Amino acid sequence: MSTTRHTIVTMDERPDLIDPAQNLPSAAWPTFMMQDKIVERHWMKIYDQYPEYQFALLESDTQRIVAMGNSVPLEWRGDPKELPAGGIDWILPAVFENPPPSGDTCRCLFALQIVVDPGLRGRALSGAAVQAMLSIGRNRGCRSLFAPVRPNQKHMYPLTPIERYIRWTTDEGLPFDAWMRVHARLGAEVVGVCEESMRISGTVAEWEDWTGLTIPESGEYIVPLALTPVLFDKEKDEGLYIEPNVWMHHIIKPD
């Protein structure tokens, strides 16, 4: 698949791009976001079992990776407003540990992430990547795309409950959050909050290493780029971050 400026390639077509594509999340996400144990346990399975749903967006002239995305198919018969609170930490076990019967006509696509090269933000690549994911789902017969969207400006308002944050709007009536706005402009609807999309825990020393902070006592701390405060318990030697995301639903229309 291609556009004038970009080419969409899936990892079954270009397995040589799997490792280079993984460099984008490492550059884009804070270190603590790479420590989810459920994600770590299942991540490479998406490339082994569903490479056709993993993609890179290549600049047509240079063939460099400018964005990438990951998703998995999953049968979902329920009401979109009843999606689980678990987000990404629910999706991966549902696909790889306890998959529902195959062959159902309600196959849906569940997004795991879309990442744009941090040096190329502001060039409408986010929208192009979402459209690429929708196109892949359409080609595979998926009727819906469900995305546990990580609101990319929520970290600036870590004390605001996400249930309030997602109701903020612009003068145009679109979501206040820029990443939610990209999805909304492409037709997505907010259908709920996944309060525990990712659960990241580690020792106090690990968190100090991941963040560069010093944690002198137990309590809640504002950690740069975290969407909510991180809870530290010095007696248990544990820091716990529970990341909330927002379920957004795209209806995938056939060509």
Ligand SMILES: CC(C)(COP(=O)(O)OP(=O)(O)OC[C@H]1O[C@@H](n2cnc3c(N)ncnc32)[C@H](O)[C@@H]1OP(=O)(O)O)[C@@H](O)C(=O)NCCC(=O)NCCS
Second form
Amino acid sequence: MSTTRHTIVTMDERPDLIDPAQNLPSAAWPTFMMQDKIVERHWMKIYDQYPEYQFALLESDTQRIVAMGNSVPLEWRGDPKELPAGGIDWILPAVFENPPPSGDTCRCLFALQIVVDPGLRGRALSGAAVQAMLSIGRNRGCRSLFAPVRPNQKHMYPLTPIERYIRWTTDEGLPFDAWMRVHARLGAEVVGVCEESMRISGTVAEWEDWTGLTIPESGEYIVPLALTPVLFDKEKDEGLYIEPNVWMHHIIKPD
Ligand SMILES: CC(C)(COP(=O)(O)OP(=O)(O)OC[C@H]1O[C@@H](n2cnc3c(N)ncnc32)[C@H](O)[C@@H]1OP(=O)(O)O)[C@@H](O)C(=O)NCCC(=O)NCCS
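Okay, that is the form predicted on its own; can I get the form predicted together with the named molecule now?
After this comes the whole thing, all chains and molecules, with the earlier chain placed first.
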């Protein structure tokens, strides 16, 4: 598949690109975001079992990776009203451990992440990456793309409840949040909040290591790049971050 300036390659075609593509998220995410135990348990299975849904966007001239994306298919009833409070931490076990009951289901695509090369941000590559994900889903008979979207400016408003934040709009009536806006411009609708998309827990010492902060006493702390405060309990020696995301739904129309 190819657009004028970019080529979409999937990892079944180019397994040699799995490692270089994975370097993008490793560089993009803050350390604490890489500590979700459910994600850790399942991540490499997405490449083993569904390489055709993992992609890189290559610059056609240079063949360098400019963006990458991960998604997984799931036979599911496809009713946005039934989306759970879990996001990423629901999708992976649903795909690899406890599939939803079969019956009146259709093939849906669930987004896991899209990452643009940090040196190439602000050049409208993210929309091209979402379109790549949609076109992979379309080619494989998926009728919907459900994305637990991480509102990428929410970290600047960590005290605002996500239910309020996602209702903020621009003068044009589009979402205030830039990453939600990319999805909305491509036709996606907000269909709910996943309050517990990811659960990240660690000892106080681990959190101090991940964030560079010192945590002198129990309480809620604002951690850079976290979307909500992180709760620390010194007696239990635990820091707990529950990341909320917003479910957005793209209907995938056949060609
Ligand atoms: C989120 C991400 C994919 C956006 O990619 P991008 O290529 O930088 O974004 P684009 O150039 O396509 O711009 C998309 C929108 O974001 C806005 N934007 C881009 N950089 C911005 C910045 N630094 N601050 C505020 N808005 C910004 C753009 O103006 C555009 O919005 P508009 O056209 O409606 O005004 C990219 O920043 C990224 O990879 N982030 C790390 C991983 C991540 O958060 N992924 C998404 C969740 S899985």
